[in-house]
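This document starts with one chain, in the form predicted alone, laid out as structure tokens.
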Amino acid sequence: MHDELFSVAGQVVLVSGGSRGIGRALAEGFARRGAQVVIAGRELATLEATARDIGGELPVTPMRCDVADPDAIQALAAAVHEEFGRIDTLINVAGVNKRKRVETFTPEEFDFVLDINLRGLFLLSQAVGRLMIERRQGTIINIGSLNNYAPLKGVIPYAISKMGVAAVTRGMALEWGEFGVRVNGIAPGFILTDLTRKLWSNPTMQAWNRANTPLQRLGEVGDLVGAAVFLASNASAFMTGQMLFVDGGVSAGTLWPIEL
């Protein structure tokens, strides 16, 4: 049974870090349900194989852009606002990573981290947020991480830039909601992805992820799929400033060695 409530057909979703891992199973994931998606990243190449895969029942529209390049940034909004006439939702996703421990890291690593995950987002989300706030109307969506529950050891710079996501999320929620554009975010557990395949692949890593989460596995990036489409729907018409954790309950307390 076809339930307009959580229906995304039709909609304009522009998706930053579409060409791989959870941006492009949200880019996917939108584009079988009949949204006219469209995918940024840094690689163009990339981006027009991705675009090419996914399909749908309409094209995927491949477009470049560094979120960490302000004059990038407000190119591809006027892209796309140009191309479609609106964006309805905006899926933040672009996102980078290093671990190493704390005292380690240059100003210039902690600089990477922090402009792609949060700067560029902020200033993605006011770029397209003021086209919303035109319309009166459009949904954000942040990814953030666990890290948005408790930071973990060894990726401080990222802990940070996601915590920050939280803020924003929060803020511009605050402040654009008069406008009605809400603003939410989905904090994902332990996802397996090209990127951590590698992480994941060790025994010792395997056993620790299913000590400590309940639902006992490694989250697959379907598995994101379906809170973007609630956030994105009229079936969260009353949310926003809200972060989602998909996360097979990993925040949801503490699992410690002892029989019941």
Ligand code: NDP
Second form
Amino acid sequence: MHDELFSVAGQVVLVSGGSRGIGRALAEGFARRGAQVVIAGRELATLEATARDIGGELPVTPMRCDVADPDAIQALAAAVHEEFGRIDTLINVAGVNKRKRVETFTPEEFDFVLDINLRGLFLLSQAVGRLMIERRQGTIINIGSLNNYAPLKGVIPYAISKMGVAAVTRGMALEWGEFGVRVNGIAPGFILTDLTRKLWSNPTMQAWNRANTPLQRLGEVGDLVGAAVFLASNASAFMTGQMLFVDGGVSAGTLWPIEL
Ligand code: NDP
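Next block: the form predicted in complex with this ligand, after the form predicted alone:
Next comes the full complex, and the chain you just saw is listed first.
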């Protein structure tokens, strides 16, 4: 049976933070399923190399955009709209982190994290959302984090930004449902990428992860593709304002070392 329920073929999909890591894997996952994908990030050369590597049945288009820059966001939304005539799915992946004790954060460091992870996501969703509202159609997928379950020590501005992402997700879902625009999120667990490689190369952290993750492993970027395809497709047509945890079970509860 050829099932259209989960199809994303023919969609125009914009992935912010599509040059590396999770965004790159999602861009490849959609391109392989016949979507026309645009990847955005800060450096054109990196984006071009990624686009060459992952271009599937339809070419992947690189477009430069620093989501900390509101003008660049407007220009990106306009450029994608001009080239492809519409945006069916926006995936907000662009994100950064700084790991420090809370009392040592400077205002600049705080703004760096919040401007990219939260303000950038809000403004890009707003710019693309306006176009989706006009068409009475579209889906937005925001990448959250385990900080949406409970904050992690050492990354408090990041936790604040991701809690804000959950608020944006639910808030835009409330306001845009009447226009046929759905807004959902994915909260990934611990995924091995450039952002986290140093952390997970520490044997103590590896042991801690195995002990605290029901599925007993780190996530891989490919683990997130299924949830994103689901949220972008008709399979989730009656879902909006939700955050799906794809975390190996970390947020299911607390594991403790008792013998049963
Ligand atoms: P990476 O560091 O591997 O990738 C980050 C991506 O964001 C890159 O494509 C980068 O592109 C882009 N980016 C960063 N800053 C900007 C900016 N100002 N404008 C546009 N693009 C930008 O990280 P991950 O793949 O691990 O993380 C991706 C997302 O997933 C983030 O939102 C992160 O918070 C989230 N996440 C990650 C988890 C993990 O364990 N890895 C767990 C939970 C959530 P470039 O540098 O080329 O501009």
